[in-house]
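In structure tokens, one chain follows: the form predicted alone.
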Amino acid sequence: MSTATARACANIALVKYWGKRDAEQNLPAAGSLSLTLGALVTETTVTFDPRLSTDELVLDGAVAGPAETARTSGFLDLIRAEAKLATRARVTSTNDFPTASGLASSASGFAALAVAASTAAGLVTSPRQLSILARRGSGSAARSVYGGFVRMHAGHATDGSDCYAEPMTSSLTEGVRMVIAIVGGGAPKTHGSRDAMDHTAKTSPLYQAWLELVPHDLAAAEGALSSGDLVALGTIAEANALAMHASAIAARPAVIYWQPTTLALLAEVRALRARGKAAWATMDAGPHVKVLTSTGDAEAVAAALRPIASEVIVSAPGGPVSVST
């Protein structure tokens, strides 16, 4: 038996991807700018085990389903292809925070499952490969492999090996906070993102405007981070964000993933701005609301939600996934 543990941290994009240019290779149609967030963490365990005849999956302290579990051993084809492997794994992975909610436990999830996987495996790979190979999971996966201010390349090669992202560095890092307003107590949502996004691409008439915006807001995002300007980065992000859910709601039938509590979080968060406070909002498929925020008004920031949402988390940046044996 051979055994390896990774812990990777979730992010949330701050410049969105939202729809794929090759479902198969897991492409996405643009690229995307993200923040690691040090307080969302999935630690998963990979053991390969010649006794087993099946891959077996443990999700949250509960046994995976043939679908999650099919979603795995599909990826870990992907490894053992790789290492000349043919024995079977047992995975067993754990998210500290709500899972399949909209709040990034599939790019934390399937980094550290890439990580994990291949040092059990035996693999050498480099942070480029495992970015590139996590994608395969899950897109926004490949940017989890790195700490803070992450790039993700949409790339145009057809076999993605174009297609990886590389950390940012920038002056903000260490100034910046991320305040995460839970919605619902964090139920599974409605829509898949996957799902969603085909179908958005597929049936919204601002779909493809919506294409033509994000490298606009990915230049004007790198010269933020350049600038160590967080309005900037905070107007930018915020924007591209409401686009990215205003295609999504426009698709026929709607894709829509706020409640009642979102539009409430997003008017204080608009408060809180107009107060004099650092407050940007963010959303991924799912109703909760990420405020970007400095460290100065984090705690301000997150006081200000607590009465709306059902959990508040203030998150600092994340680091890299990391591995023991």
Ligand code: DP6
Second form
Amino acid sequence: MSTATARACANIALVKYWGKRDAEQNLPAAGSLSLTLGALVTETTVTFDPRLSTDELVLDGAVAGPAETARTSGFLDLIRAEAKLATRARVTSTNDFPTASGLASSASGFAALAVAASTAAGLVTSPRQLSILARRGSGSAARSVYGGFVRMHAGHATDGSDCYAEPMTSSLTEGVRMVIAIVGGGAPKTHGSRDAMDHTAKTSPLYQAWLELVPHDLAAAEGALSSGDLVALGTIAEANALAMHASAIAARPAVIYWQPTTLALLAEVRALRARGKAAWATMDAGPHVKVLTSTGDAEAVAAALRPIASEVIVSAPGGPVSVST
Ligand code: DP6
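Structure of the form predicted together with the ligand, please, following the form predicted alone?
Shown next: the complete complex, the earlier chain at its head.
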């Protein structure tokens, strides 16, 4: 029996991944850029046990359903093929945040699973290989291998060998915070990001425009990171999130993640900015609003959002994935 436990942080994209160029290899159609969050952590233990006849998944203390177990098992098959191993595994995973609420649990989940399972399987892997492997589980997971600001490359290769994430150094890393305003108590989301981005790509008249926009936003965000310009970074992040949602809203039928509280939070973020606070909103495949801010303004932003949201979490940037045996 061999076992390993990994801890990975979730990440929130500031330039979003929304659409694939290859579903089988899980290759994104464009690059993306994210911030890893220290307050949202998944811990996953993988034990390869010769007594098991099937893979087992326990998620937040409960036996997972067949769809989640099958997705995990399919991912473990990639590692078994690489390690020339037939043994089944027991996977126990705990999130310290609401699962499937649009708080990017698949990002930290597959990053932790990739690292725990490859370590338990005895594979020696580089961070880049781990990022490529995590991507097979979930595109956003490729970014959770690293801490701080992270850039995901879309790549060109059909086998995905050039499709991985890399950390980006920036003078902004120490001084930023993310304020997460949870809407609706973290209820499970209505459209999973995987199906919704596929549906957007197939039916939205705005999808092509979205894809053409992403490289420009990425270049501008990278420029803001290298010059240490938080205002420029925040402005791009909010505009990029709204453009992603515009493409989804224009899909037929529409994919609308926002609830009335989401819009109230967005209005409050604009009001905070008008009062001179550093505050820029981003939203993913759920109703929650995440606000990029500075260490100095994080408490004021959290205090303004608390009366509107059901829960508010303030997060510092998180570190890279870690593993122990
Ligand atoms: C809106 O990484 O969950 O959070 O690769 O199909 O598993 P799959 O998708 P996933 O999509 C994340 C979408 C997003 C934006 C982002 O994180 O970049």
